[in-house]
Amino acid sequence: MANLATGSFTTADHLRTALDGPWAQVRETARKQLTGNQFIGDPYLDYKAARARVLDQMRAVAELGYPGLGFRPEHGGLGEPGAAVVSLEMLAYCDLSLWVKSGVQWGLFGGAVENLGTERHADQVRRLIPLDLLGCFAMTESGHGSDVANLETTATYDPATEEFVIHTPTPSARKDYIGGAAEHARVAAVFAQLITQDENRGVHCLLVPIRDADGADLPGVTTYDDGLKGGLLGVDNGRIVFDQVRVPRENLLNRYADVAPNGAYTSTIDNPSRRFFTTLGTLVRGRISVGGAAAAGTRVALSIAIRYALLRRQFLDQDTGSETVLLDYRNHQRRLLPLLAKSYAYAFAQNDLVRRMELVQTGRDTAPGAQRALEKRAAGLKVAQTRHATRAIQECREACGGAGYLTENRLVTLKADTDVFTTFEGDNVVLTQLVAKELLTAYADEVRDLDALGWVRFAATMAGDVVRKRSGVAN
């Protein structure tokens, strides 16, 4: 701790400052505000009570002002996306169900409305920040997860009524695993194939009311509860089926494309593929947040396991006459300390990624390729941090023996709650392939225009690398 009388600081203070990064004050404020039991999950609740508790916690979080950090000033926010990601990441230290529900409401649903919508959707943004409008993010379908371009749900424009008709044409087209869909959400941001004037214009996002004020399904909408999951007890994942549900033309989130009253389609981006990836690219904040939350859960687990290893004693030391603390055993150090070191590295990498995100999303980095580079980094780091979480939390559980298996010590809950992080916001295998494709494309672009001398230098460099690797020098 800091010595207030002398103004001196210990290594721990400097380490915390370094790990907190550019948003140290945001983190420190959260540490003070999120103390106590108000925001901690209760593993003894049944799933209905857990969901209700998380919704109450979200209302308290909204009152603290966390959600408004990431929204634009004209919508009642502060326009600080980096601070928003960091403040919500701090919720992950308390309860990952609370983090997921908050991320769905303010990150995915709110992000879709603000970043894909225009001024005609400003009122919805202002209402969703204080939870006056509860929403969900309806992208994934039972038959389509990572393959967003081939979603089956349709949004067919009817010029006679100036409405879109939202429909689920097949069982595999039902929206599935949607956080908030089972119980709390009143409006869904629905991704569907937009059809107008008999032409499919690809996937677009529309706002579709799904429940009335009392929580009953609206006509043409059927919602189901996904039921109990392997973790995240407080998140009400569900399914949605649409049967010719009509919504006004204005419910299309029209930042990049619009449909006129007569059905004419226009877009500021002519290339359909580029339009699709631009749309998805605006939602990169969610993928960045998933990696950060997984890393936060990992740090909680390591903190618990290492503190336990400093207290738990086992086997008599003949020299001292007392039992040895676990962390004095070299094998125990090798189990936990490399994972701790890797967690430090990921914390620094996450801070840098959030910094880059803020520069891009606030328009301070307009360099060609900046958005694409951000998406590549977000994908790669999400994979790395979620895989690290899966391995590290399991190791922490085992390192704590029977104590680690008690629910009250949080490790089994952390293990269950982070397990799905390798899947949502992009399956890790698919994201790894995406990153590999980007790297190979960049590599091809780099060598394509080499002249004869360039190819000679390239071959020489490659040969040198091979020699160093095989000789062990590179290691």
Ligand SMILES: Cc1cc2nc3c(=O)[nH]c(=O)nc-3n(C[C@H](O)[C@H](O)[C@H](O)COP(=O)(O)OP(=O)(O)OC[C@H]3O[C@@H](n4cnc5c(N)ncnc54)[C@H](O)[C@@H]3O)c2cc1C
Contents of the next structure:
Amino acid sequence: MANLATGSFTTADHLRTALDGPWAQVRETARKQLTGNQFIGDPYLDYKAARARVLDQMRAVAELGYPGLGFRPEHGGLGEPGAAVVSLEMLAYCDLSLWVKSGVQWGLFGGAVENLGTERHADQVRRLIPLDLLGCFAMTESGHGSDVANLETTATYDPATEEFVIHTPTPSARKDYIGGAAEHARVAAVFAQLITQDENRGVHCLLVPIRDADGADLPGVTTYDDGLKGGLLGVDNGRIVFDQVRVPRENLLNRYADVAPNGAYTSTIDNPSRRFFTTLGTLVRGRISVGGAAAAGTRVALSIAIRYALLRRQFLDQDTGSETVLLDYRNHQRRLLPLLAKSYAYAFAQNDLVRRMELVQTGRDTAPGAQRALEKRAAGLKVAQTRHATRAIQECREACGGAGYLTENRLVTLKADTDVFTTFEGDNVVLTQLVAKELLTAYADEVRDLDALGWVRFAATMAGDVVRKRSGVAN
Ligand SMILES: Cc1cc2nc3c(=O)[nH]c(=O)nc-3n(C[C@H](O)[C@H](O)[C@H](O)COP(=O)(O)OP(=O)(O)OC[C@H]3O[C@@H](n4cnc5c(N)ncnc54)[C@H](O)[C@@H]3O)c2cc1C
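The form predicted together with the ligand is what I need now, so please give it after the form predicted alone.
Now the full complex is given, and it begins with the chain already shown.
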């Protein structure tokens, strides 16, 4: 703590300032606002009550103004994506169900409507910020999760009525695991194969109302509850099946492609593969947020375990005549402190990633390749931080012995809630392959462009590396 009398700062103050990074003020404000029990999860609630509580908490978060930070000024926001990611990350210190459900509403659903839609969807964006419109992000299906290009749901254009017909053609085309689909969402951002003039144009996103104002399924829509999960008690994940549901032509989120009243398809991006990856790339903020929230959960766990290790004593030390503090055992230090060091490193890396995202998404970094580099970095850091969370939180639980297993000490809830972070917003193995592919492509491009002198230098460097490695110098 800063010494207010002398105005001096301790090492901890400097460390906090460094770790808080470019959005220190946002973090500091949230620390003051998110106090008390209002935003903390209650593990004793049943899942229905937990979901209702999280929705109430989201209304309070909306009143604090956090969601508006990330949306564009013309939609009533402030146009500060970095501040939005960081402020919502602060919810992760309170309760990860609250963070996930907020992320679905404002990050995934809101992000899809604002970034894939155009001015004709502005009203929906304005309404979703204060929660007047509750939505969900319906991409995954029971049959296809990682392989989004092969989703089976169809959106077939009917020029006679100027509507799209949304349909679930097979059992595996059912939308699944969708946050908000079980109870609260009224509208879904549905990813489907767009078919017009008898041609499949690939995966596009459309807004499809799924429930009426009373929460009943609309005609042609059937929703199901995914039921109890391994964690995230307060998130209502569910399934959606569409039976020839008709929505107006304007419900297509048409930033990159549109369908004219007569069914003619146009796109600003000719290459279908590039169009698909541009669409997915627009949603990078969600992946960046998952890494940040995983890291926040890990920091909570490490704070608990390390503070406990400074107090807890086991076994009498004959030399001192008193019992030994756990953190004085070198073994205990080796278990926890490298994880703490890694957490510091990830905090800096995450701040840098959010800073890069802010530059790209506010149009201040328009360098060719900036968006792609951001996506690669986001994927790699999401994998690293979520893997770290899984490992570190388990170690923290064990490091607290039996006390770590009591729900009131939070570690088991953190473990259960962060478990799935390795899977959603891109499975970690699949994301690692994506990063590897990007790196190999960049390497191939670099080598392909070499002239004769470049090849000689390249061969010499390779030979040097091999010699260094074999001689043990590189180790
Ligand atoms: C709690 C929760 C909330 C979710 N919320 C949403 C939501 O709101 N909206 C939404 O659209 N989705 C949501 N999802 C879905 C989530 O994004 C998917 O579960 C995720 O993308 C993985 O897809 P999958 O479950 O089909 O797994 P699969 O893709 O079937 O993967 C299963 C296993 O196979 C491996 N694998 C897959 N492909 C390859 C490959 N090419 N090479 C090597 N190994 C491979 C994976 O590593 C993984 O271990 C949620 C999921 C959960 C559990």
